[in-house]
Structure formats: C-alpha cells, structure tokens
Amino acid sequence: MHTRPRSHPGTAAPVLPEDSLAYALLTTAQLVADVVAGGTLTESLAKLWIARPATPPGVRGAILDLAYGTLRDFGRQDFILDKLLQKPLQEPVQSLLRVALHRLDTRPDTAHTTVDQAVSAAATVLGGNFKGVANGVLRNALRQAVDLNKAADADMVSEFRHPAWWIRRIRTQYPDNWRSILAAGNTHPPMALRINPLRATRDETLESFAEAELPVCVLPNGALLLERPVPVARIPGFVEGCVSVQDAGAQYAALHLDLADGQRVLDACAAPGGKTAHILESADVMLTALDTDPARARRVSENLDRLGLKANVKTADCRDLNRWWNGRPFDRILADVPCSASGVVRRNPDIKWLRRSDDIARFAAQQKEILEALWQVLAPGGKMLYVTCSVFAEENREQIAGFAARHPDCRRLSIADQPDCQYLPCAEHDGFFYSLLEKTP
C-alpha cells in the first residue's frame, strides 16, 4: 500500500488508489473527524460500508485498525499536535495528522512510507493547501520524537489516553488499580466464545478448534478465550449455531440469574441478544425479550434464529408497562440497563471522547426509572439481576444501594460470597457489574 495518487480527468484533486495506504489514512481521518464532530464510530462505519460496499476485505481491515487505534490513542495525538501547530487545522486534515501520528507510533519501521502517504492524502483535500503543512508537522514529529514523548508522558490525558474527568473519577473510585483499568481501556479487546450446549458439547467444540489450529483456553465460567481474534468465518461451528461470540464477562449473566426450567423470564433490554440466547441455552424457560428499537429487536430475532432458539421478542420501552406487559409477573428478570459503557471502552473507543461527566448522572436517572418499573412486574420470591457494562460506582453499587433503601421488599443476594460483583476489564474479559435482587413475599 505505497502508491502515488493519480490524476482523475475532470477534477482538480488527484484520486487515491483504493489499495494505497494514503486511501486508508484519509478514509480513517474522515471517520475520526465524524467522531470529533459528535458522531459515533459505529454509525460512521455503517454509512461508509453502505456507500462503498465493494471495499476489499484487506482495505476494510486496514481502515478498521487505523480507526480504532487512533481513537484509543486520541488524547496523545492532540497533545503532540498542540506542540507542533499554532492552531488546529481544518478537518479532515487535523484528523489525518492524528491517524498518521498513531501509525508512526505503532509502526515506526514504516515511518517514511507513512509520511509519504499522509502527504499524498493531504494533497487530495481542501485544494491540497495543507500538503506542505502535513509534511512539515509529521517530519517534525519524527525529529522531535524523544522530547515530544517525554512531555506527553508527563501529561495526564496524554499518558492515559482518557479525558481528565474520566481519569479523576476512576482514580477516586479505584485508588489501588486505577492505572490498570485505564490501561485496559487502551488495549485490543479479547475474543471469547460461548458454547451452545443444545448443539455441541465442550469436548466436541474443543476438538473442532484443535483441528482448525485455533488455540483456545476454557475460563472458569465456561467461556472459550481465543489466543488471538479471528474472523467469524474461521470459527468452527459458528454458522451451525454451535458457538457464539460473546465477551467472557457477559457470560456471567445467565449463570448469576439462578435459572430453572419452566420459569417466566424477562430480558428487559435485550439487543443484540447474546444474553437472551445464553438464557435459553441454559434452561427451558418462557422468555420475553424487549428492546426499544425495531432494528435492534430484529437483530435479537436473527441471532436466536441462527441458534435455533425461540423467544417472544417485542419492540417496547420496558418502562412503559401498559405497552407490553400482560399483567403476569416474571420469575426472573435480566435488567441489562443502558449505561456509560465505561467497562467496554476498548471495543468502542469513541465513547471516551463522546461522553461528558454529567452524562453519568443522566444514565443513573434512566437506570433508576427502569429498576422502578421492572420491580412492579417481578413476582414475589422472584429475582432480578441488575447488569451494566460500566465501572462507575454511580451506575452500579450506588444505584443498587439507593434502590434497596427505597424498597423494604428488596433483598440483596450474594454473588460468589460478595454483596455484588464488579468485574474490571482485563486480558480475559471486559468490565461488568452484577447485582442480584430478590423480591421478598
């Protein structure tokens, strides 16, 4: 991917060959610029693939790697650019420099190629007016690398690659391991799988992975952790519904819910359906799955179809009981509520920069409303598992403590001999919070 741009008849700017690094750098820069403007990476990627459906897999992979990597390192790039520029450049040139700096940091062996291709990309935007600036900034970044990195390591946001408010919150709430939590948020996420016992045994699955030369290890909760992530097309038994991709931390939900055959179960915020499917794989229950968005509800149904599972999937806000509840209480409720997603930020690195400190209080208020509504549909003696993929106490332990204080009929049940369970992000799984509540008769 090292090709000079070619001129295109009838246009002033050159056109970048699709298989060039310059093309990947510029396309990624446009994605990052969308995030800077307040959009999400997921939405921008969806629009990109719709607009460019014929993008070759190799090019698509290069764009994804650059986009996720750049957003994980975002705070550091802006610190360095602030040292090298008098003022920020217009988008997408500013983001093009961010992407190029990320690649210079992660691929120092290809520094010359990165600078050359970034300059070629800059020549195609804004009339090529910033071609010389891009060249100068990147070459200065290389020449001053030692001093710039030393200064960057002394800056909180640059060193930990998270917003200042986020760092302060984590440091206050986790004084003993805040550094490891932040570091985990900047890593590549692990890839874990869940075995569908209705279609395959563990021994059969492990044998098929050995034959495919895909090393895996079995975690304490039964999840399979791949030694390295691979495309789902390479996963034995995926198409047949024998296994599903699901983070190992998320696989605790069905285990902690205390399921039994014949129960009426509600998955209140079900999409994309991983936990829904795990519940149905674990016990023969009558399950209702809700989601507010029709497209996301369809995805739940599609995932269940692949696995040969059945549920009553509805599109509704779980708080609007009149819209979906028939008056029959549930024995078990999974309340996997909307949250800051601070425990899965390495999978969605744009979240770090799109979230604001006061968002946490808004999520907490929404979670409170959901808990209050769902408690009404839980049968006496029934159990509700409250789940977030957050590491912030306001959404987790503080939320549950407040709910229990308001409800004398709420009994907090232990999980693994603890009042609740906060799984922190690590090499094996993402960050999740679990609290099991029983409604006393």
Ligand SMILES: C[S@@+](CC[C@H](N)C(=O)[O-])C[C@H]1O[C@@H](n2cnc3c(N)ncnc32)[C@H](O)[C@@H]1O
Contents of the next structure:
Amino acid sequence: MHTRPRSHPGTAAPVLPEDSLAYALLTTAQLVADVVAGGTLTESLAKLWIARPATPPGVRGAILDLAYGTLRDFGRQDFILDKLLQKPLQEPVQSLLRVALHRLDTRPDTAHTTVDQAVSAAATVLGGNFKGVANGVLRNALRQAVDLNKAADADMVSEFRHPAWWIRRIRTQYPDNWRSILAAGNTHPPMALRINPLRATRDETLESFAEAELPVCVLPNGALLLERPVPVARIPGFVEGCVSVQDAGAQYAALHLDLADGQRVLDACAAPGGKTAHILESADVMLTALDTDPARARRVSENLDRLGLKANVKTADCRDLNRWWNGRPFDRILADVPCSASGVVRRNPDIKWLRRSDDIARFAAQQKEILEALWQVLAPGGKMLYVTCSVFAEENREQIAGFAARHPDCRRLSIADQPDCQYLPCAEHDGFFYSLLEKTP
Ligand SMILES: C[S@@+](CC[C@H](N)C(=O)[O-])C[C@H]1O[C@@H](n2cnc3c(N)ncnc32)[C@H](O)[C@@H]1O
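Output block for the form predicted together with the named molecule, input the form predicted on its own:
Every component of the complex follows; first up is the chain already shown.
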C-alpha cells in the first residue's frame, strides 16, 4: 500500500438510495480509500458516523462487514486489479473495485447484482468517467475468475493476505506454525467476556446466558467465550457491570500479576482500562492508572465508573517519573505497552497494511524506554508484568532477554512453566505476550 494524499473528504454522502448495495459499496470504498491514504479505519468510521448519524443499523452493519472484509483481503484484491488494470484508477474508484471484488469473492451467488451496483456507484463519482472501466474490470474479473484465482493463490501476499515483510518475519520467527498465525489474522475475531466477581458468580452468569439462549463456554482462565458475537445490548448483565467484553487472552494479565489485597499497583499504560478493571475486580488494591493520551485516560475513568470501581487515574507519560510519581514504590506493575498490535490484527485489519517493517524497531525502542523507567518505581521484591498484543519477537522475547541482561536485579519468573509466555492468535483468543519480572531485594 502506498501512502497518497486523501482525494476526498470520506464522509460526503453519495447520491444513492441509502438502502442500496451501491450506497454501501461506495461508502465502504471511501473508508478503504482513507486507509490507503494512511488513515486508520477506526478514525474514518468515527467521522462517518458523526457525519451520518441517522444511518440505519442494517446499513451500518453492511458497511462494517464490507470494510473489515475488504481490508482483511486487501492483498488479494490489489493482486487481481494489478492484472486487470494498466495503472491504478483514481480514488474512490480503485477502492470501489476492491470492495466489489471482495464481495464477488464472498458472495458469488449475487455476482451480477454486485457488478451492477458497483457500476451504479461508479456513475455517481468523478463525473461518472470511470463507470465503463469499472464495468469492464468487474466483468473481466468474473470471466477470468478461475485463472485469476489460480495466479492469486501462487502469490504470497495474495494467498496469505498480509504484507510481504510481515509474512517473511512470521515465517522466520515461527518456522513450524507461521501459516496458522497468518490464517488466524484473517479470521473473524471471537467474542469473550469477563465475569465481575464483585457483582455476579460464574453460576449466576451462566444461568442468565442460558436463559437468554446465548451459548457460551468457560475457558481455562475463567473467560466466557460466546459461540457467536452479539451486540452488547443483548448481553445479560452488561449494563449492570456483571460482565465486560474482553478478549480471553487479555484476561491472563490480572491472573499472571500475582495480586493480593493491600498491594500498591501501577497500571502504566492503562487505556481503555480493560485490564485496570480486571485488576480491581480481582483484589482490593490501591491502583494508579496512567495513560499518555487524555481522551483515552478519560475512557479508563468511564469504564471504571460503569463497574463501580475506583483508581487514581492520571494522564501522564509513564516514562516521565518527575511528572507523576510521588516516590513511593509499587508492589506490582502492569506494563501493557504500546506495540505493533500484530496479535490482534483480525480486529483491526487496516493495521496489516498501515504498518511498515521499520515500525517494529520503533515500537521496540519505545518499549525499552518504558521498561527502564518503570523498573525504577518497582519495590524490591515487587513484580512487573510486561505485556504486548504482538507476535513479533523484537517486541517480546528479544525485548525481555535484553532487559534481563542489562539488569542483574531482574529475575524472570515462569508463567505456565515457561520463562515467558507467547499466546498465539487462535479460535479462543488473540495473540498476547506475557513476561513476569521480579526485582530481587
Ligand atoms: C495496549 S494499550 C493498553 C490497553 C489497556 N491496558 C487495556 O487493557 O485496556 C497501550 C496504551 O498505552 C498508552 N501509552 C503509550 N505510550 C505511553 C506512555 N509513554 N505512557 C503511558 N501510556 C502510554 C496508549 O495511549 C494506549 O492507550
């Protein structure tokens, strides 16, 4: 993906009936074009819903499905377009073709409707100049589908739907299971819930889910895995704070932290506060929660308010000790550091295409600074849990091996009998890395 200047505001409503497929295709194309220009899907969606607040839920759902699906499959559509076009078309037409190809791939039963609706959408932008090209490209894609798919399957980026540098990295670092890691990155994410033991027992929760006819299973760490994702409004006990939505992999943080009542705990990179809340639900501790981003720090407070939990929430860069630390060391520190998010890419498929290979070293450098700063505020005998939602070794085991080598007072404690613990993305949870470090007295 090449970063190009944005060619359109991305939120102007197309002149098409809101309930038409053409409208959904074109609106999604504008979102995808924003990502191609270097923006995130989350930001573009937020702007879209502000600009078009009355979008009916069904239309929203169709746009979300198309946007997430197109960005999951992005590498494949560009491979096919490269074969069918001499040069890329102007946005948003190029992205309209990407979205249409994604729909042709996933809904072959409605191929002709997709082509007709994509052509109608093309007629409403750029003076309709690309209507004929759009029609020709999509009809050629249908006619040549067998050959195009064969060629696409033989191309690494198109087959695995990740950038080439990413595939090479995963293949080198995970020679035995690189295929399943990449495949997991292209799936629909599971939906898991965390039970709040301060408000409901597991039995009560399971009973309310059975009554609501929502099948769930209990994972080994106590997380509830829903058979199928559902809107939060349908989740029994959500409004009352009995359960929260949190990936099962993220629910290991509070478990691995080895918490006990009365401890002084620091959650150094806390927003939006899922793990903060889990810590407070698990033990009666004095918790300081930091986040460098003021808007995100506010979300920590909102999340804690919903659950009736209390913490000292501050907006601060955790590396800037002079700004936020009062000199009293912490017994436990959660360092859930900013990272490439390569373990949660199925939730944010735009990330695959927005990241660059050299971003990983940049994240690793930032994580190293955070670790160095936080080690100073950990009490002797205290423990720090380092967490990423990455699968890249530079941010994980290499980071921790380097830290331990630089700090003779750092003892690596085992998690599940391992010096550190890499959970790979799978049907039950996202990809997370955990390492528990003790400061020897
Ligand atoms: C992986 S997210 C944390 C997720 C959170 N622990 C949870 O479970 O909901 C990383 C967070 O670190 C914050 N952050 C990044 N750099 C930081 C820094 N230097 N100090 C404090 N927070 C930072 C980001 O704003 C982001 O909210």
